[in-house]
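As a starting point, one isolated chain is supplied in structure tokens, in the form predicted alone.
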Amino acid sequence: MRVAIAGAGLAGLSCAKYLTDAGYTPIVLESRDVLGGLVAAWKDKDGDWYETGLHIFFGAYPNMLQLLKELGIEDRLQWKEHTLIFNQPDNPGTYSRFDFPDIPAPWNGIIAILRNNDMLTWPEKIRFGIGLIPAMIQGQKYVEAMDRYSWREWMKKQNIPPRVEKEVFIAMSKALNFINPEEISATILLTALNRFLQERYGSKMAFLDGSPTERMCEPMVEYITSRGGEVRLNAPLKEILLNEDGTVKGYVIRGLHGASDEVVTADMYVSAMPVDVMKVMMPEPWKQIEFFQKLEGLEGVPVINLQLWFDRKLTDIDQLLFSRSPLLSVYADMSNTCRGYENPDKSMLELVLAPAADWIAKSDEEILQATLAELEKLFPDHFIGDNPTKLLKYHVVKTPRSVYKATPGRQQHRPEQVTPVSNFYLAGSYTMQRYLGSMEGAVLSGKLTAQAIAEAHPVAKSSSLQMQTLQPATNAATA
């Protein structure tokens, strides 16, 4: 049974991988000349990789970790010390850490918070802890219900001092969804806190040992194609053809460089495209269906990623850092954190600029100069003085529409993977699953889509597609 999948991001590739496991033949169609979607990467003329974003893997990503294990590439994750590191703007060049001891959750998280006296006072810690009690007692039902509040509104409702937001959660909001606490849904941060505090290694982080395209997506393609599936680049979807009953008749693929258009037909069809693209490609008759009308409440958030190569080492820290800058979100010295980018003498900083709405239309040079001004505050010893560091080269990658913008009320607009059209399914981190807009969410959505197809349209002798139990990642413990 053939399944045509539009989009070769993590959702589309994971859906195809699990469909092959269940005995189907997936045909993945990608409009661009690169794999990965929102985790795509390219090589420049010097042979250096540059990426769409700073992609971090957490111990609380069980489906992603299981996928890498099934592909035989789990050793490509470079696990870091279990800590969260924040810059201290009032004392440039210094850091504040939340170090998690290797003991069961939630005690490791509680101790990490209690031992940090740089950012929060004891009364603030106590008030924040009390505010979290309803989420810890009532669980996911409470977390979902809080989607009607922004994080700032929720904190005020729980009588948590505003300084807690300033010290910790501006940085976390921008890291999780590239927007500030007054915009982001409380559900997003409560979901992350639940995972971080309830799972022993939930907040432990890893970096891939190279570019996501080469080190993660290409092995997925090899897995799919070696089992009879197909992955095609430069195959942009032009139109979704319908039968008279509203079901999908075929995907029209636009011919490039003078070639004729092509119609790809299959038994089942999946959109693994971003929600903004899906809304544009939606056939007119579907726009009258309430299920698809809900998508109008979702849109991608703009993101800007920068990679800057310098003539010397700026830091030896081998970890993600929360900048606490008004302009920058998170950053890392990839020459320390990533084996594929390793350099003992020079730094390559990868930084996320967020919120990016006011910057997405500006020139690369404007974005660069604003970023360098912020870096002077983060690394004063290197950028100020008689012998300042020199920028060797840089790349700015703009994504006008990235993961869905998780403002309050978005949960009710997130669709299930199964649609009212009997032979058409959705995959993508914007669809309903517990990990929101993230790599884990994309992988889980693809798996859920494959499972839904396997249950509704079983093939002869197909293997049973088992869902990964959402438990803490044990391999993060010993890495």
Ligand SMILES: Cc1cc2nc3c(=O)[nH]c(=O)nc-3n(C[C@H](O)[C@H](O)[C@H](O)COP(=O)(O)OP(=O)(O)OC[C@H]3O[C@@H](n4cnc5c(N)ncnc54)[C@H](O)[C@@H]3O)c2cc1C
Given for the second form:
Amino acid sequence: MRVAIAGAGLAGLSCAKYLTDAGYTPIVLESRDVLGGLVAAWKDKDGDWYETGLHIFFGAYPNMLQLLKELGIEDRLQWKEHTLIFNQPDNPGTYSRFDFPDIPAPWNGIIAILRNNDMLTWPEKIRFGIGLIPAMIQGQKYVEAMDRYSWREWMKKQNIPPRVEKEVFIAMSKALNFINPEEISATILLTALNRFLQERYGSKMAFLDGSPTERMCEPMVEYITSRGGEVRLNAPLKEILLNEDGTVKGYVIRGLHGASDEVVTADMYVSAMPVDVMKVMMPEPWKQIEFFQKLEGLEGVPVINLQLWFDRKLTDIDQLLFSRSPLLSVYADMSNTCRGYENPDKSMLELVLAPAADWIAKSDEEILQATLAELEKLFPDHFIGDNPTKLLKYHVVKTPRSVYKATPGRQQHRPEQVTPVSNFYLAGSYTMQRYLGSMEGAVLSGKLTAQAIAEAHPVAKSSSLQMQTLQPATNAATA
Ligand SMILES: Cc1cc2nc3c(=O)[nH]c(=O)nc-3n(C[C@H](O)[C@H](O)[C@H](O)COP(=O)(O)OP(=O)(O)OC[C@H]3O[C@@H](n4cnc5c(N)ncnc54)[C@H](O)[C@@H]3O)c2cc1C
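Could you switch over to the form predicted together with this ligand, since the one displayed so far is the form predicted alone?
The next block holds the full complex; its first chain is the one shown before.
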């Protein structure tokens, strides 16, 4: 059975990978000339990679880790020390750490929080702990119900002092969804805390050892194509053709550079495109169906990624850093963290600028200057004085619509992978799964789509064993 999948991001590739395992023939159709969607990367004229985003893998990503294992490339993840490191804005150039001892959860997390006295006072830690009690007792049901509040509203409701937000959760909100605590849904933070506090290595982080396109997406394509599937770049879906009964008849692929359009037909069809594109591509008759109408409530959030190459080493920290700057979110010196970008003498900082709504229309030069002004605070020793560091080159990648913006009330707009149209499915990190808008969410969504197809339209070779989906255990000890 042939399955046409629009979009070669992680969701589309994961769906195709698991469909090949189950005996189907996927045909992945990607509009751009690069694999990976939000993890896409390009080589510049010097041979250096620049990326759509700084990407971190967590211990709490079971489906991503299983996928990498199945591809035989799990050794490409470079695991870091189990710690969260925050810049201290009141003391430029210094850091505060949450070090997780190697003992079972939740004790490792509790000790990490209790031992950190730079950021939170004891009364603040106690108030925060008490605030989390309903989540601990009621579990995931409570976490989902809190989607009606922003994180700031939830903290106020739980009597948690506003300083806790300022010290820790502005940085966490920006890292998780590129927006601030007054905008982000409480469900997002509670879900992350749940994973981090419930799983011993949940918050342990890893960096890929090179560009995600080359080191992660290409092996997926090799896996798919060596088993009879197809992955086509420069193949943008232009229109979804319907039969009279509203099911999909074919995908019209736009002919590029003067070539004529082509119709790709298959037994089943998947959209693994971003939700913003899916909304535009929606066939008229489907707009009457409530399931598809709900997508109107979802929209991608803007974000900007910067990579800056310097003439010297700015730091030897081999870990992600939370900048706690109003302009920037997380960053890392990739010359330390990533084998493929390693340089013992010169730093290459990769930084996420968020919230980016006010910056997305500005020029690269304006964005660069504002970022350099922030870096003076993060690395005062290297930017101020007689011999300041020199910027050798930079790249700015703007994504006006990235992952869905997780404001309160979004959970009810996230669709299941199975749609009311019998031969049409959705995949993508915006679709309903437990891991929100993340790489793990994208991989899991693709797998859930493949599973749903295999269940509804079985073929002889279908193997449920290979498609085992790993969802976190839910019990009362959540969050
Ligand atoms: C700056 C940044 C930092 C991030 N950091 C992290 C992180 O640290 N950890 C983490 O887990 N996640 C992170 N994410 C989120 C993660 O990248 C995404 O959740 C995930 O990659 C989304 O995958 P997807 O397949 O659902 O969607 P996408 O990656 O958006 O894939 C959709 C694909 O569809 C294609 N497409 C669009 N239109 C068409 C068309 N007409 N026809 C055919 N194809 C089409 C697109 O080109 C794209 O390839 C980050 C994202 C960004 C932007």
